[in-house]
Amino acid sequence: MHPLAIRFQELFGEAPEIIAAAPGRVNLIGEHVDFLDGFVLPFAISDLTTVAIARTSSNQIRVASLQKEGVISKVEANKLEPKSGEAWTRYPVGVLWSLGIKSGLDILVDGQVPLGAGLSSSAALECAVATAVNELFNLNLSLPELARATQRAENIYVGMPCGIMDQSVSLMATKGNALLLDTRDLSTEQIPFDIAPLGLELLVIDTQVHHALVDGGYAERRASCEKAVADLGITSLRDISVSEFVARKAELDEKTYLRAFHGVTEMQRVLDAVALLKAGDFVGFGEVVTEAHQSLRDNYTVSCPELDLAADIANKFGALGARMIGGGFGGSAIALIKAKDGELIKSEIKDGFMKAKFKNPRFFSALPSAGAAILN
């Protein structure tokens, strides 16, 4: 029996009907463009959120988490209202709302994706629930349909205006590959990213700065990009070249220009990065990754001193490239490094953080893993 099934039975007095898991993600490149119809290049990590679910005869949805010491949150299944209930339960309950599920359910969550680290623990939770419910109620929804439903849950029920990248890769990823995702139509291409045989490693540097500012900051920057689209009279930033955008700079105020400039150039960087990976040019790929950080720092202004220091030290001590990932204002950075340099780079980052009186960072290696799955 799955360990979560045992805990479920202890807590709810019954066995779960279904157990599903979904991973967090690392985004190699393509940050803050998934709501702009852009291209992104994430991969799923091995850290998972697992959910166990059973239908009940009551009208209540009961939600508990192993990370919340078994506290059970209760909501009425036929009275789900966006932005209601405990903050963390809005993610699983929002998925039920988005999928139109109005049955009584017991849900137990085991979230092993680090919180606040920019690795999309929220999407992992949403996609684990969606995968389980899709199977449990025979909804027969496709992966793109589930991605849209989970994004809708986060946008409307949770109130976070995220794009669709995190949910898509959590559902659609395959082992050993990054996922080139066109967020306009959700078409995908698997891009090989098997770096270990080359003596390379993707180091994730968790600054342990939790991005408390991300919600409002994210929405504000998304609004800036939408303003640029309106001011320029175009359909999407996807539909304007870098050169044309620069030529029309005078039509935008400075803040709007800089934030939208990040979006336009970041979409191009994704396509450049894919071409470099296909050619096996990891040095060139690393340079593009570092350029992305510089744009996130200077144009989109979502970095922070801890992220900048982590990326700078990694590059100084041999990384091919490094950048912040996720929403920003904290969370994690990634560095593409030679495996033999790993201990040196980690040591130097720790020392740098200590001298700056920052929190002690955490490190782990990320390997491209598979997407969501039913486990029983």
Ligand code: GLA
The other form holds:
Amino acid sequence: MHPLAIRFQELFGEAPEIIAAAPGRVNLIGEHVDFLDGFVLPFAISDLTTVAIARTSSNQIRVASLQKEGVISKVEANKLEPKSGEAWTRYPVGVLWSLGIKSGLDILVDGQVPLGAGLSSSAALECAVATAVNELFNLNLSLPELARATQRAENIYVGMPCGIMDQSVSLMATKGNALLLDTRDLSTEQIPFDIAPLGLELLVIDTQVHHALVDGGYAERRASCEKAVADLGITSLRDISVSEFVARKAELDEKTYLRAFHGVTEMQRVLDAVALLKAGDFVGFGEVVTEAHQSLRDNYTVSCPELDLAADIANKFGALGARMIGGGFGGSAIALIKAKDGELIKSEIKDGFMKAKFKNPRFFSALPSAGAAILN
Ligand code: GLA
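Next up, the form predicted in complex with this ligand. The previous block was the form predicted on its own.
Every component of the complex follows; first up is the chain already shown.
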């Protein structure tokens, strides 16, 4: 029996009907463009959030988590309203709301994706629930449909205006590949990212600065990009070339211009990065990754001193490229490094953080892993 089934039985006095898991992610490139019809290139990490679920004859949804010993949170299944229930349960309950599930359920969560580290623990939870419920209720929804439903849960039920990258990769990732996702129509291409045989490693540096994306910075920047689209009278930042955008600079105020400039150039960087990967040019790829960091720092202004320092030190000690990932204001950076330089880079970053009086960073090595799956 799956260990989570045993815990479920102890807690709820019955066996779960279904167990599903979904991964967190890192994003190689394509940041803050997944609400702008842009391209993104994330991959799923091996850390998973697992959920066990059973239907009940009551009208209650009971949610418990192995990470919150002794708490069983309850909401009425037929009275789900956006933002109701305790904050941490809004992710799983929001997915039920989004999928139109109104029956009583018991849900037990085991979240092994580090929280607040910019590795999409929330999308992992949403996608694990969506995968389980899709099967349990025979909804027969496709992966793009599940991605849209989980994004809707986060946008409306949780109240975070995220794009669709995190949910899509958590659902659609395949082992060994990064996912080139066109967020305009959710079409995908699997891009091999098998770097270990080349002596390379993708180092994840968790700055331990915990971000709270639900507060304003993310939404405010997204609004700037939408303002640029309106001011320029175009359908999307996807539909304007970098040169045309630059030529129309005078039509935008400075802040709107810089933020949208990030969006337009970042979409191009993703395509450049994919071409370089396909050509096996990891040096060129690393340079584009570092350019993305500079744009997030200087144009989009979502970095922070810890992320900048982590990326700078990694590059100084031999990384091919490094940058912040995810929403920003904290969380993690990635560095594409030669595996043999790993210990040196980690110890230099630790030292640098200590000297700057930052928190002690944590390090992971990330390998492209599979997307959501039913486990029983
Ligand atoms: C967060 C959001 C994503 C995406 C990234 C930035 O992770 O959830 O939709 O916008 O930030 O690329």
